[in-house]
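Here we start with a single chain on its own, the form predicted alone, put down as C-alpha cells.
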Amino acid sequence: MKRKSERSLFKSELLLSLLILFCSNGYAQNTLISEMDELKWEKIMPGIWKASFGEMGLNPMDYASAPKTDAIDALGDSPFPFAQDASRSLLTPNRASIRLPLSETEQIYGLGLEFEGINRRSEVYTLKVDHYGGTKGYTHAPVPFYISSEGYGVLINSSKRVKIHVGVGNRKDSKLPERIDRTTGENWSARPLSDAVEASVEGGGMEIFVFSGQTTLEVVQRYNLFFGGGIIPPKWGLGFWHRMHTESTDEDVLKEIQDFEENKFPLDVIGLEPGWQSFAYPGSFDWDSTRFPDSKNFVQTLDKKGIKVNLWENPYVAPVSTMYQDISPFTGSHTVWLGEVPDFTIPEAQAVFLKHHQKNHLEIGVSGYKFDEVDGYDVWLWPDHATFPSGNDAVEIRQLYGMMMMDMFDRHFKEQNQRTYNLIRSAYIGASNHNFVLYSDYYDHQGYVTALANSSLSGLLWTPEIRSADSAEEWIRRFQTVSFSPLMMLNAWSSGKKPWSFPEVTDMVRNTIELRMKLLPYLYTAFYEYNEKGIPPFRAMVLESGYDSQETLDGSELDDAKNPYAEQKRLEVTDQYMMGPSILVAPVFTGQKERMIVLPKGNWFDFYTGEYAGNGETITIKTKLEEIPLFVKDGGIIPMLSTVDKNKSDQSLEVRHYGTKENSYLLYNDDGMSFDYERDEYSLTELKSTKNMEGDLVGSSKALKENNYNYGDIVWRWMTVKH
C-alpha cells in the first residue's frame, strides 16, 4: 500500500506540473516579461555587480587570474548603470536566458575577436570558439563581454556557447516601435528596434557581471583589472619575430640568422614550425634528431646571440611521443588528426604535459610556444558528444581549452621567475593576464586592423602577422601594421619570405622595424599601464576621449536578388586605433593614395614632422609609401631609444614632445625578463614639460624610483612650433 501511495503522489505532482506548464487550450504558456524572474544583483567591488541563477558547469574564472583589488578601488565607485528591476532571467528545461535593458540610442561594442565592424547593435552572435569562418561569433576568442556607449559593460560568465541578440528580437509585451506597412509606408525595417539585449545558453544557469564606469575606457579597465590586469611581456617579446619554414634544420636557422645580420635587420625570436618535432599532426613534442641532432646546443647557441626560440605545437599527442603512455589515460574519447586529446581539467594531465615540456624544452632554454589549432573546425576537433575522463562536457572543454593551456603554462613559467610571450589560437573570458597573443589563418589586411581594435575591448591581444604579399606595396603596408601591434612577426612557415624579399622596399621595411624598436620605452610603459591600470596598450578609438565614430547607415536599395529586405549597411571607422596614451595609428592598405582619418577632439600633430593636423575633425591625407600615418595628441610625450642596441643596458633617450600643452609622463623600466618587478624591482622616471617665464616649453626628468633599470642620458626634442 505504501508503494502505491507513493506512485499516486508522484502522478499527482506530475499532473500539477503539466497543468502549470500548459494553458487550457493545451499549448505551452508564453512567458511574459513580467513572469520572468528579476535578477538579484550583489555589489562585489566598487563599480562591479554580480547576479546568478541556476547551476553552472565548468567555470571560466577558474582559468583566470585573481582581481587586482587595489587598482579597482583606485578607480573609485560608480553607480549601477540601469534599472535593476528591468533585468530578468528565465530557466527552462533546456535553456537559461537573460534580458537586459537597452535604450534607443545605445551602441554596443565588444564580444571578443571579430574581423568585421565595431558596433554590435542589431546583430545576433553565437559565441563559439572556432576557426573564423565568417559566421558572427565564430572566432578564436568569442568573449561574452559587451560594452555600452552609456558607460557600462556586461559579462555573461558561462562555459557554454552564449547566443546573444543585441537589440534584435522583440517580445510581444515589450515596448514596440511603430508598426509600418512595408507596401505603402516608409522607413520599414527588417530589424525593428528592440529595447533589450537577450542572451541564452543551453544548460542550467549562468553568472552575470556588470562593470560600471565614467567612460567606456574605465569600463574596460575594470574588466581587465577584475582578471588581474594586463601583462608586461619580456622585452625580447616586443622585438622582431621570424618563423622558419616548417622543414628547416638547425643549419637552415643558423644560415637565416647570418642573413639577418648581413642585411642589417634586427632579430629577437626565431619560431620553429611543426618540423622541429620527430612527428607532427599529431605531435610527438620530441625533437627531430635528423633536423636538430643537438637541440640543447642549438638553443643555447641562439641564446648567446640574443635570440629566443619559440616552438610551434598543437596539443594532440601522437602514439610515438615519449610521453604518450603517461598521458593516454587522461585523454578524451575522440582523436584530432589521430592524436589523443589531453583532458586538462585533470591535474594529472597537466602535470604530465608540463613535465615533458620542462625536461625537453624549457631546461635547454626554449622561451615559449605557439599553440595552434585549439579552436576549430568541427571537422578537425572533437565532436560535441565526445566524452572526457573528467566527466566534463566536451562543448565546455572546447570553449575553455585555450584558456586552460594559457593558465597552466603561465603558472609554470612564473614558478621559475621567467617571463614568456606566446602565441595561441583560442582565448575566452579573463585572458588579459595571460602572456599570449592571438593570431589566425585569416589574412585580410583590413580585417586584421579591425581585429586589432576589437580585441582591446575584451582583454585580448592580437597580432596582424605577415606571411606573404602580392606586391612590394602590400609587403611594406603589412609590415607597417604589424610593427604597430602587440607582436611584430613575419610568419614565413610556408612562403619562405624574408624581410628583404621585395628589394625595392627593403630599406622601408628595415626603417619601420627600427622605428618600432626605438619606441620600446613608450610601448613598454604602455604595457605597464595595462598591468597596473588595465588600460589596453593598443585600443579601439571608441575608448578614446573626444572621439566621434561618425557612424552612418547606407540607405541600401531594394534588390530582389541581393538585398530583398532593403537592409541598410552600417558604415563604421574600423581602420585606426590608439597605441599607448598619445599615438593614433592609421594603417594604409594596398592601393590607397590617400585616406581619411577621424581625429578626436583636441589638437593633433603629425608624428614625423610635428605639424598641426587637426582638432575633432575628419582629415584626408596623401599617403607615403615609406610611412605609416601616426598622429600625436597635444602635450604628447614620447620617449624613444636614441639607437637600436639591445645589448646596451643604460641606453640614452630622445624624448619627443608634441603640441604646446604642458604635460607629465611616468616612464617605466625593469629587467625585462623576470617577475622581480612584482617585488618592487623597477624604475619610474617622471618626464615633465612645463612653460618657463617666457612661455617656452622646457623639459625635465626626475627619478621617482631609482635602481639599475634607469635609462641613460635624456635629450628633449620639441617637435611642434607655436601656431
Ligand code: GAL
Given for the second form:
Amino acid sequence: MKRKSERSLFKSELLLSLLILFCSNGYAQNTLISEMDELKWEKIMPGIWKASFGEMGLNPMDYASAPKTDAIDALGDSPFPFAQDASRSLLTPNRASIRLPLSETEQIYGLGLEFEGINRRSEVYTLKVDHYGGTKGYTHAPVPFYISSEGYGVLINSSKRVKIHVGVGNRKDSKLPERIDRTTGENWSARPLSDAVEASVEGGGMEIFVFSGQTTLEVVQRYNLFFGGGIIPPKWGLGFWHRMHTESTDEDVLKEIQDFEENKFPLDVIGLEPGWQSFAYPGSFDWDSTRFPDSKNFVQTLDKKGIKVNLWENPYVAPVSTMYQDISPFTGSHTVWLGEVPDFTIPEAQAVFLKHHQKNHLEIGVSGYKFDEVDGYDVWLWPDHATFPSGNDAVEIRQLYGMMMMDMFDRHFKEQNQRTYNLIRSAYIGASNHNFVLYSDYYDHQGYVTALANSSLSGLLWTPEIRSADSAEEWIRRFQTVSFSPLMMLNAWSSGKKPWSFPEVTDMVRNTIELRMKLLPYLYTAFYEYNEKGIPPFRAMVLESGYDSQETLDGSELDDAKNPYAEQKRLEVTDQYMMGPSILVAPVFTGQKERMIVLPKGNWFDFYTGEYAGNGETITIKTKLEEIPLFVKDGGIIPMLSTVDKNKSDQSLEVRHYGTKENSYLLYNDDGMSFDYERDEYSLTELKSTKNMEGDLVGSSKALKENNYNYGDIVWRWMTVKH
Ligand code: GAL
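Having seen the form predicted alone, please provide the structure of the form predicted together with the ligand.
What follows is the entire complex, opening with the chain shown before.
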C-alpha cells in the first residue's frame, strides 16, 4: 500500500493534468451554467422534493421533529413548481453553490426573523446566527427557507452559513436584461434584474428541499408540517408574563405578586433573571441560597397561586457550578464570559446538562427557561476556529446551538407528558414544533411588528416584549402589540416598570390584557390549527388571499454624497398582520394620530363596533389611544370567554359574529397542560351561523367530539347584523 504522502502526490498530478486539459489559453475556465450539474429532484412526499450533492456536516434536521405525514397527505399533491433542468449545483474546492430560476415578477419572502421589510428580492443575505444588526441576514433566526409569490418554497438544508443572492447579481451566461447606458439612458439600475436565486456555503455540499402549494400559505403549511406542525402552548403560556429584577429575593417576588393582585392585573408566569443563580455570566445553574433559601417551597408556593416560574439562563458553565466537573470534559476550546461551552452534539453533554436541570429546577416545578445569548455577538461568543471534543465544526455548532437546546428540553417535557412554553434567542430550520418563542435586545416598536409578521414565514414565534417606554402613550401602544402576539410579556426588570407605572393609561393597559385573555378560546384554537395544519397563528399579510401588498419605491434621487447610485428603497406594508383565521391586527405607534390599513378583498368589519370598514382597499382611520385597531373578515366567528377571572371556573362563552355571511368554525379545547391531546383527548365544537327562512342569521353549536373539555354556556352576539 502506498503511504499517504505518495497517494496525495498522485492525486495532485492527476489534478494538474485535468487542469491542463481544461485550460486552452493558460487560464482556468469558468464553468458555464450548462456545465453545472443539474440537481436531481426526488419526490419524497406529496408536494415535497429533495435534491442533494456533496457531503454535509451536521444535519440541522436532527434537531427538528419528524414530518406529520397524514396532514401533508391531506394537503394533496401539486406539481413541481419550476423548470427542473434550470436548477443547478456546483462544487468547487471551497464552496458548494446552487442556482435556481427566478421569473421577472416573482417576489421572495422569508429567510427567517427580520426586523426590516417583508420582500427579500434584490438583496444579498449572509444567514448567520447572531445578535441582530450589521450585515443583512445576521439575526437570531436566519432560516435558509424562502417562499416565492408563485407558490413554492425552497429550503437549503445546511448547518453552514448560507450566503444567498436573491435575484441580484448577473452571470454573463444568464438571461440578461437590456444594458442601459447610465449617461444617456433612463431607468439604469445599480441592481439589474437577475433571473436566479444563487446561494452558497463554505462547505462540501448541501441538501435542498422544494415545497409547493397553491398559495403562499399552503407552502408555509407544508414546511411547518414537514417539521411536525406547530406547537400548542400550555394555556398558562398564553397568559401574562412578568420578569423580576435580577437581584430579587423570594420575598420580593411574593410582594410583587401581591402588588399585581392589588392592582387587579392578571399574572400567570414570573420570570427570574440571572440573579436567581449563585453565580451568573457564566452561570452556576444552582439556586442562590441567600436570595432563594428554599427554592422548592418558593416554586410550589407560586404554583398554588396558579403562577409558573421561568428561569433565565445562558448555557455557559462557571467552575463554581455543581455540574462543572461532569460537564467540563464535554466543553469546547474557548469560553464565553469565561464559562465553558458544552458541546451539545455529544449525548453525554446533553445528559449532564439535563440531569442537573431536572434535579434542581424541573422536579421542583419550574415550568421552563429563557435561554439567552445562544445567538450572541462575535465579540463574546466562541470564534469560528474554536474546537469542540466531538470534532464538529464551531461554525455549525453555533448555527445550531439554539435548536439543540430546544430539542433537548422539548424531549424532556414530552417524556413527562407536560407542556411547556419558553423563550430563546436563537432558532433555525424546522423550529415550529419547538415550544419556544424568540425575543431580542433590539427595541424598535415598528421593527417588532415587522418581526411578528416575518416570523410566520419561517416556522418561528416572536414576542415584542415590553421593557420600558418614554411616555404613557408608548407604554399603552406597546402593551397593545404584545397582547396580540404569541407571548405577552413585560420584561422590565432593569427599568423597574410595572404594568401600572403610567397611571394615565393603567385602565387601558388592563383592558388590553383582558381582551387578550378573553380571546383565549379563539387564540388557542388558532394554535390547534398550527399544530394540525401548519397554519401560523400570527401571519404576515402576504399569506392572506386577496391581499395586495401595494409596494412602491421611495423615489430617492441621485445625490453624489449620500446616494450616488440613486438606489431606491422599497416602501412596503409591514405594520399589520393576521391573528387566527379572521382578525387583522393593525398596531399603532407613538405619535400616530391616523394610520392606513390595507384590507384584503372581501368585506371587513371593525372588531369593536361591528361596522363595515372596507373591501380590498386602503383605508385611513383616526386612532384611539385605548384601542388597537382590529378588523374582522365577513362571517368571522370569534369565541371569547365571558369572564377572565382565573379563580372562577366559569367557562361560558360569548361567540361574536361579524358581517353578513354564513360561516362555520371549529372550536378546540383540551386540558391545557399535557400531551393527552395527541391521544385524542380533546373537544371540538362546531359553531355555525346560518340564515333562517326569514333570511336572519342564527347561531348554533354542536359538540363534534365531547369530553371534559367542552366550554360552558354559549351566547351569540351579532356584531353587524342587528337582531
Ligand atoms: C439580555 C437579555 C435580556 C435580559 C438580560 C439579563 O441578554 O436579552 O432579556 O435577560 O440579558 O442580563
